[in-house]
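There is one chain below, alone, in structure tokens, taken in the form predicted on its own.
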Amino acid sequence: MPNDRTRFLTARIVRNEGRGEIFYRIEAIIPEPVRFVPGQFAMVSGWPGNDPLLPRPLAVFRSGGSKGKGKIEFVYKVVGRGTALLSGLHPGETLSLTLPLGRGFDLEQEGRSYWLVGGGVGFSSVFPAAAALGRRRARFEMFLGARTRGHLPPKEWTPGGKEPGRIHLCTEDGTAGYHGRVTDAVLERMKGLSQESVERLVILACGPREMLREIAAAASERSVQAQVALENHMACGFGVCWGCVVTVWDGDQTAYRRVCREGPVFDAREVVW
């Protein structure tokens, strides 16, 4: 059976390929299957030497396996030296992993409808949630936002894409789907909801902070529950260094919470935007 305790593992890469214009997908074999909650992440490294010194946090995209062997997949975007080095690794080379880490999305609410909102590489956190909801036959739709068509995730990665009306593509330049920001598409759709639909709705979102702030404000205006996965920079990944803190409301006061430990998923109402 898969195990959900945090552990340190060495993985062997079997695939590391670029897809579309900007994304990479890395697949590796691990000694045992790992169970994770969508929204959780791993600290990943694999480059020789100690430059950069710190591993990189990557959302767990998919995990499986049987008979004592496991498989793990991550999707990432090259944004700096660490991810650039990851993109240059080849099958047969190894990764050092610490996983699973953090708090994921709460998907266990019966009778709810879910809107999953992914901006940029944020889809790597909401796609696992979509897959989990699909297995439960829960109702969900996805809103995927990017600057242009080439920055959207490949169709074959998208869970539930075969059902008409389930996937809403949004591009800022109008090259695919809705012409505008993904937050605008969500706001327009929300305006047409009945009060009954609003009361059943839960929004799960991951993407740039400005996108999450606008989603949180829209959800608050109509009293919709929203969970947001934050993408703060991390150092240790398991709560020791306090280098990834976010300011949250604690009653009438503010407090600090660690994105790697108490998050990365937070109730949107908790976050001081």
Given for the second form:
Amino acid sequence: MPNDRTRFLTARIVRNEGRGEIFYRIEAIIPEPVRFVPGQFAMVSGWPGNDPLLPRPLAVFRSGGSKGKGKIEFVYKVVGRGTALLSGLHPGETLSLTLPLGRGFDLEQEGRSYWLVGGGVGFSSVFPAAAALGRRRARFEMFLGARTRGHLPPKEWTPGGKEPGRIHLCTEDGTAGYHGRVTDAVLERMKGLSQESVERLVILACGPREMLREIAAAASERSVQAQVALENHMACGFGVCWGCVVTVWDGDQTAYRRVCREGPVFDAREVVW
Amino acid sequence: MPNDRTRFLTARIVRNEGRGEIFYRIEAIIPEPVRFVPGQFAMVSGWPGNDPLLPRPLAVFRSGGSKGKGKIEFVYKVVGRGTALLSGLHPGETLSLTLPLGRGFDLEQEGRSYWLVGGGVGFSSVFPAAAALGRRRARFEMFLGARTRGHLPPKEWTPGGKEPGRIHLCTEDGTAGYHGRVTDAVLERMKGLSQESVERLVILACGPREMLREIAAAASERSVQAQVALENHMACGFGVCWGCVVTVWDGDQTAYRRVCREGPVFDAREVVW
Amino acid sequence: MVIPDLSVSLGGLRVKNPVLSASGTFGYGLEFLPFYDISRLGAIVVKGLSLAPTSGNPPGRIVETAAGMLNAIGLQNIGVERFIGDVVPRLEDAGATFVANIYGKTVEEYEALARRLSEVPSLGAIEVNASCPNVKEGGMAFGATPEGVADLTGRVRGCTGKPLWVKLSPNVTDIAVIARAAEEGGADAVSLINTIVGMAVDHRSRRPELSNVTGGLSGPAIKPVALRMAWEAAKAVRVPVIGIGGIQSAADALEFLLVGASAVQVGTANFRNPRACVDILEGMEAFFREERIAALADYRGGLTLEKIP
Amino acid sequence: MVIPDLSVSLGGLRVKNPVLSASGTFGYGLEFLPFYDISRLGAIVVKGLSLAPTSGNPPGRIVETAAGMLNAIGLQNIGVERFIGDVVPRLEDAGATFVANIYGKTVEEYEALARRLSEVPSLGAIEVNASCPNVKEGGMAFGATPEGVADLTGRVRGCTGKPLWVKLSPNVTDIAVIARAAEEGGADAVSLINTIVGMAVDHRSRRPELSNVTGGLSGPAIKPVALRMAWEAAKAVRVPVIGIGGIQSAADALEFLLVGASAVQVGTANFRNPRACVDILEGMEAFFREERIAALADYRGGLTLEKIP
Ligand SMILES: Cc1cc2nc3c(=O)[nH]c(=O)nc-3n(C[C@H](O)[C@H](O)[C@H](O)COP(=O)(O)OP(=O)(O)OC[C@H]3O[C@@H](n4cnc5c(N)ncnc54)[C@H](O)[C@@H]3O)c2cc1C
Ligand SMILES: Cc1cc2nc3c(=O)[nH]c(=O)nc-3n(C[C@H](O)[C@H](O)[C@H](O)COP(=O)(O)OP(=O)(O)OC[C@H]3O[C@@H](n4cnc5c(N)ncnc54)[C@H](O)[C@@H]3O)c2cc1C
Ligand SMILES: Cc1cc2nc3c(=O)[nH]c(=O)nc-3n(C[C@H](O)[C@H](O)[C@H](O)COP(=O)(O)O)c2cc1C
Ligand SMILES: Cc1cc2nc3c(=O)[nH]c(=O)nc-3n(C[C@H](O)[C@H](O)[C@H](O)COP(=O)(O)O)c2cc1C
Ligand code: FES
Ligand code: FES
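Form predicted on its own done, so how does the form predicted together with the partner chain look?
Full complex below, order starting with the chain above.
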């Protein structure tokens, strides 16, 4: 699935609704379909006035449609003013979108098996990856973590949910699936793997920084390839403000790289944790 | 109808809809009923964020309810950002209101007959006056002016519309009622009045400044009492910023008076036009 | 439940909490009586007073801007005598702690105002508005030079035993230098910021929006600038700093305390929400309780500048 | 239909219209190619260039404020050599008129940058960022004193035959004095304003939001201040003034022209709307057409200050 040309467009909301305890899904019509790489994102705004001023980055959750009429979907959690405003928008109202942005996951590796790890709302970039892998009939398992049952993504959003053993739910309070943090579930399962399996393994992860750090450490220890989707505050989202940098290794020096342009997906070994 | 204590409260919108070509009506539930004098107003906000920053003044159109549950209504025309935002609010969402504010029309004069003149959205403070006069069975006629038929207030909002000869509609393009400006209709009708009728007459007017100025001039010529409801940009609406002043006569000097406190209704002779 | 001690001394005036109203946005205080008990506030700073009643600028006095507003009221006020005669007794009745903000066209006018107001026993403090552009000295504002500020402060200082606050203009290159000048001139506290000079025009009519052409910018738009200046001033002087500018919420107010302000004044926020001051006070109390902070002094100036290890 | 003539000379650089991008908000221009043909703009001012590549400040570089944002990027850039080698040919290919914004830690660095860039025939102008706080002179910014500005301008003037624009800091008491200093130093145009110094902190974590503690405020919040300063500068100097600060719409841009600016630069607006510059240009063209204004010169500086009779 190639990366499409970035564009700025106006979308008309057709659906915007809460699901489960904490998530929202927004669906909008756009002039043309957009092809994206899982992990890529959009800069989203739509509220009137200049406060808040900046658009918000959201991972592209789904995209479809045919010539002359595209469809785009995001899932989000209300955490502050921007997402609260987003949740108050109604069908018929408009969104401004710049998309697709950034470098997504590298899913095109032959003969690999994938572990997809999503913590919290991190499933928003992990599910599109699962869907893409499913279409390619690649082997993958998915680990989804949340504080409690109600904070797991709704079942009906989960791609490839039918195959047994494929999805590992984890809750910190034990109200669903594995009782513990998603990182612990991943680490435990990694322990049991043969060296051969480990060499074939690719981990793709999106979630809180602490989770990504631990996954990165475990992967590095067993020399597993890990790709992590980072977050940072953004002003532009397309590489011109230099506001969103994170610190990475550049040889044995450190350097600053833009999450919106060189990321959001980075090789876990590159990141200075 | 006495003037109630001013309060700041949160109202829940139950209805907000366009009517006819250019007007909106918003209806909201408030904790307690509010009594107001026609011509009094509220400072209204409700959009999230700080832009626009200031609340907007709107005349109280209707108010009702019983203990523990009040109802309040405004009618408005979308002219800029604040009113546009207002028109985008949905039932269930909230408004912030400070009300009732200002000095309304003096309707309590015995043995008078009233002419109520509303230009454009000016009917919003004229209709409550008509309703109050109707309840008192006082004599009144109403002159309503607009550019064209579709810009006249919807019939169902008009109080006392059944009595013949009471309401004079005027359109500048002649698409309804009197063909011409509402001021011309008033002036023409005033010409035919006996001195006795003139002495009993009180004119209450709300509308564009130019309209008020002409009404004031005509009234002054025949020594008719005229009360005009002025508008001005406001920051606070309750007399503390001193931003909303207009120039008035103070003996043969001029002085600045606050539209929100000493007005919005002024004796037409007092205003420096 | 421990009740946090929010009291603080503002250059000789001890207030029970650090939430004050800002001059020019709170009328004479009495206008807020319908909304809440104004004696709950740390203090009320009334509209700027001049010797004689002042009629102010012609209409076209306010205009809204992005997350802010410009005003050019021109200090319309009832004059010091009517203030003392009509307003003071009612503020006393209301139980309010109140502060007079003063403004003169000459240093002598400031002196006369300070002397006259010193005769009011119930007056909590005098705040000198040193940010007025319409004064002698060749059209240059008093507040724009350290010399001007030090001189004005010193002269008023000589006329009053009341706690003396000097309100600083943000329209300067280095606020620290100006704040030090006020301190050296004898100020018991500095309050800042006043409004930032701005302008608005209508591109169609080709006219300014304000009769005075320029006006003062206030509101949330200026908060980042105000916070920076409060921080710089607090580092520069030993007297208390009263932070002002764009404060709308308890969080905003706490930010000013965190960078070193001893108290805050709430201005433009009163317009949209007449209960803003008391809402901010309640939010602040709740924060201190939640975080189990016993006293204002344990929070104030507590900004951590070192990196997280 | 008459096509209005929007061209204007900006201190020796004639541009086809007065809509420019602002430095640091438009990358190297090429990032906008997916959105529109950048040769349509009057000119592109690229991200501030230093002699060597600069890595900038640690993360915690931006924070949103009411109708604005603070940034402390620390001038991360690829350095002048890679700019000339990699970027210039692509800007030439794109047909863009482009201007280099430069910044040095010493006057000598500014001079070296100006000399090197003067060797690029396609470069339209050099814009000197005279608003950088990290320079010699005892920590005081070049841009904060008339002497500093005049000296810097004069020294760079001596190193280049290119049109020389000097970009001014708003963090000063009197912008007119600073603008005149730039003019006397030999500037062909002045551009203003750069960002206003501000600050943001988190009242819970008790830490600054920016690694640099303070940052520069930009966006709609500062427009009234920027407009006032553009007006004051335009009255003070004979060279063209390029207005900058909070411009988001054609109406905003027209306001700056009305108070006397010859052109505008659009900054933060590019972030929310990558097409902002070209949207503003089209809106401006539509306005001139509607109002039947034949040329920019017939509108520029046309602010009416007298009262309506
Ligand atoms: C590449 C990328 C993809 C993302 N995808 C999703 C998604 O699919 N669903 C989802 O719910 N969230 C996603 N996020 C996080 C989302 O952007 C933030 O939750 C959102 O910006 C918060 O805005 P707010 O106004 O509600 O919060 P506030 O805290 O009020 O925001 C204040 C400022 O901080 C910024 N900010 C705060 N938290 C974050 C954050 N975690 N990341 C980036 N900026 C932040 C905001 O953009 C804003 O500028 C993504 C972030 C990135 C960088
Ligand atoms: C006492 C009073 C009662 C009013 N009653 C009504 C009413 O019942 N229905 C109705 O439709 N309108 C009424 N108006 C006018 C209404 O307040 C304005 O139309 C409204 O403020 C415009 O806001 P905006 O953001 O849509 O327009 P913008 O032009 O975008 O507003 C920009 C700024 O100008 C101010 N402003 C613009 N026009 C006016 C105006 N005519 N009067 C006051 N401020 C203005 C706004 O409040 C705002 O601060 C009344 C005005 C006053 C003073
Ligand atoms: C309408 C208005 C009138 C003001 N009048 C005065 C005044 O008389 N004296 C004074 O020192 N400051 C005056 N100010 C400045 C405020 O006290 C305060 O310093 C400034 O508005 C910044 O705070 P804010 O953003 O909370 O409003 C006035 C401000 C406004 C908005
Ligand atoms: C993220 C960012 C980076 C900036 N970098 C520079 C720079 O490198 N050189 C410079 O002269 N100005 C720089 N500026 C200032 C802008 O060019 C402009 O003067 C300022 O942002 C005000 O305009 P605006 O409100 O339209 O953004 C930067 C501004 C922002 C927001
Ligand atoms: S968000 Fe602007 S460069 Fe990444
Ligand atoms: S609007 Fe503030 S005094 Fe009238």
